[in-house]
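Next up: a single chain in structure tokens, the form predicted alone.
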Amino acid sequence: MTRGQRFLNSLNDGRTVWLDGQQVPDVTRHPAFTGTLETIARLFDSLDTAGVREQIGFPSPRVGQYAHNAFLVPRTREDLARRTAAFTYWAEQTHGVMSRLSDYARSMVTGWYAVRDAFSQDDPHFADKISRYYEAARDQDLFLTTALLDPQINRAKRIDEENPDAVLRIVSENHEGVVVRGAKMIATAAPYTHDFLIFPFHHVDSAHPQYAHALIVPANLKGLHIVCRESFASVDAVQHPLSSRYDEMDAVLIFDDVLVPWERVLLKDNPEAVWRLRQNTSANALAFHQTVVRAAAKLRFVAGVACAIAESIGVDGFLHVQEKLGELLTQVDTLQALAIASEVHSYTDDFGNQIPAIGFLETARNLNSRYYPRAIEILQQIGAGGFMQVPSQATDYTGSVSQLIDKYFAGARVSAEAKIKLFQLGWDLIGSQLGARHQLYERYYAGDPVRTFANQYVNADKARYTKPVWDLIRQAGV
């Protein structure tokens, strides 16, 4: 049996998914999610493929088989290239589409294992915890993910008095765990995870410890409900390229009454502990360094169907088209700069590590939040209406309409079936519900972009910046 497969058989574990107000029996062989999932199963595949293995994984010191490289603790500079080798490749696969792989997630929980003694003052059972789930889902290829933020009932409070289930919170526990109730969002990926990685976005003040844990949250907890957002999958592979493939679902989680066991409790009733895990840079830097290279990769591929598109339209030529191309390729090349950026300006942390310096990942991570919005409204400016007038199909045409498919859905140096495909992929870049989702992911999934370039001034060394300014002025009034 291949890897893929068993990672499809695995997802057959009595978890509860519910899509369009009925559960989901099985995943698997749902219409919404087997596109994904067969993108999925073949890049495990590839952790078995000599030759790229060796490219994305190391062997395992427990059990041979290869591991990803997301859960390579990095010690030298030549280990943060294997990992950034890893991300690439996966990235560029699904064309940057599919931001949650698992190799975020995979990087956190390989972050927390590195740095796992810092934190044995608040909890003398974490460094073990975390030991013994690092090992297991490296070892077991254990797909993961995030689920961090407070559904929106009202956001005007942090913690709901009024109603104390609007976020997450530990109501009891015994002698098997805590019981949690309340829920969480956005879980990308959540239908096909094994684990959700759960702690809160925000500082929980000490009034109310019991909002204050991080857990890892098996997906087929009794009461753990996985609630999807409409599909934007499509079962067109022609038509539409990406969203037949590469659509990552979304999903609220609801735990009601959910008994997480005390293997999987790394923090609790903690709030200072809590906030010192959601902020540790090591940890962090390890997971935003995956999120930079997937983003470059995304842009890449956008810069690449828009410079095919002027071509195969004759405007790549025109001056104000270069213009707009040149500032695609421009943004493709400032986040990988900042990518190697931050590996060449890479230090050891207290415990041995070797950390991409976060100042770099951070500032990718913040344009990309306007870069992709632009790159997307730069190919719709590029292609226009020529989006809207693309056949049903490419071929299959019969009788004479054929013949002038070909004459007048050519392009200028491609012929029409080749331009009637590009157009259908820019389309489901720009036009498609998938399209769509993806404006909105890559605006926000960093969080707030308000909030995140305030939080780069708030942190800044700004003496750096300031103290020549006032040195000038001193040197004048002398």
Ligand SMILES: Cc1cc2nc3c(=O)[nH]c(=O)nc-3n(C[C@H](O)[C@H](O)[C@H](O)COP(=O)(O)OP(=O)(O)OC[C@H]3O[C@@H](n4cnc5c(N)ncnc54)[C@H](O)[C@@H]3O)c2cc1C
The other form holds:
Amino acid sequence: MTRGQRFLNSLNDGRTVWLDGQQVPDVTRHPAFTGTLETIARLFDSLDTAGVREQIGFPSPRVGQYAHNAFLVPRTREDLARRTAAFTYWAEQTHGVMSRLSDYARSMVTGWYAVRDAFSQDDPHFADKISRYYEAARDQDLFLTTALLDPQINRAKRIDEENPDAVLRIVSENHEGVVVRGAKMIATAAPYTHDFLIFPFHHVDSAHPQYAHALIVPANLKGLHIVCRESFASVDAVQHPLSSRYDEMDAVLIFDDVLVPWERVLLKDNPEAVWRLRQNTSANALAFHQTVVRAAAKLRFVAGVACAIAESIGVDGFLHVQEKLGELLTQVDTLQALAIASEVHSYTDDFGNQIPAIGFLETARNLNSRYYPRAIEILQQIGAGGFMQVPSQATDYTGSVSQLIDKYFAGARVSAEAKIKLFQLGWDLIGSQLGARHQLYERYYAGDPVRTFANQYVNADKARYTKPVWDLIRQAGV
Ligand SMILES: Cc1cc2nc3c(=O)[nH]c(=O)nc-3n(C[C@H](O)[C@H](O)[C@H](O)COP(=O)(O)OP(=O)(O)OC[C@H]3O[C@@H](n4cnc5c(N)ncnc54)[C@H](O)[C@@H]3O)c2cc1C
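Which structure goes with the form predicted together with the ligand, now that we have seen the form predicted alone?
Below: every chain and molecule of the assembly, starting with the one above.
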């Protein structure tokens, strides 16, 4: 059996997935998921493809088969380069559109494992638990995602003013584990993930320790409801080349008194320890590194679509079109350069791990929240009404109208069929439900950009910037 098929089979594990008001008995057979799951299964198979597996994986020390490089604990710059190569390969295979192929959450787990001794004082079992989990995830190809935010009910309320059940909390514990109640939004890839990394996104104050936990929750636990948004998947791969392959489902997780086994309780009732884990530079840098490599791949793809569209309608010679295409290329170079800078400025942490410099990655993630919506705007400005000059089915026309379509839908340098397909692809990026979701995703996946940009200022060494200014003022005799 192929690795991809093993992954698909493993999803029939009793999980409770809700879509359109119905429980989905088998996600692998539902049209909302089949296209996306086929893509993921193919990527899993690439770890067994000679010639590819060496680029994207490493032989697991325990089971011999190749494990994805997201699980590679980097000890050298070469290791970091191997991680980059794997992220790039999976991102390019999915045109940067699929961002939650679990290499982000896997990197987080790898980071926690790599710095495990930092949390021994907080919980003497942390190191052993994360080591066992890391090895199992690596060797069993576990698919992972994160679910961190509280549901968007009333953001003006503090935890203590909120309905106590709105925010995920531990309500009791017994010899088997802890019982959690509440909800988390949003978990991308939730219906087909094996495990969720669960911890609070924001700092929990010391008065409410029951809300401060770090858990790894199996998707099939009793009482865990995975409530999906509307599906944006299309079954028409010609008309919707992206929506038919890459719709990563987003879901809310509702925990209706879910018993999480002790083995999966990494930290509990300890706001400061949970916050240190959440803020851990090594783990975050390894995970953020993946997001930047992936985002650069997506901007490259959008730039490619924009250049092809400009050429296809003969507008690539106009100065303002060239200016806009040039802007897209500067976006790509900027993100790529920041990823490279993070690797060049990587350093050895206290545990001997080679860690990319996180500052460059945070800058890249912030820039991407503005770059991507701008890239889509440019694509709209270049294709303009052409996106609406696409017949509903490109290939089904017969008789004399088919010749007329060949004539009037042709492009400057391409056939009508090629141009129609190109604009269908462009529409999937700018106008389809999937396209709209992606603009929202790139704006928000790394957190609220208002606060993440502000954090760059708040956390900066401001004196480095202001000292030369005050020195100059003083030189002027003040
Ligand atoms: C498509 C998509 C996929 C996602 N996938 C995942 C995932 O897989 N895992 C995961 O953990 N998360 C995921 N997220 C969640 C993402 O991390 C959050 O959307 C992001 O952190 C912003 O939080 P929010 O959506 O709750 O917005 P809110 O915090 O509710 O913000 C809404 C508005 O109110 C403002 N606002 C709210 N509170 C404050 C405040 N205290 N101070 C100032 N302004 C405030 C914000 O600036 C914003 O304008 C996903 C989000 C999207 C859109």
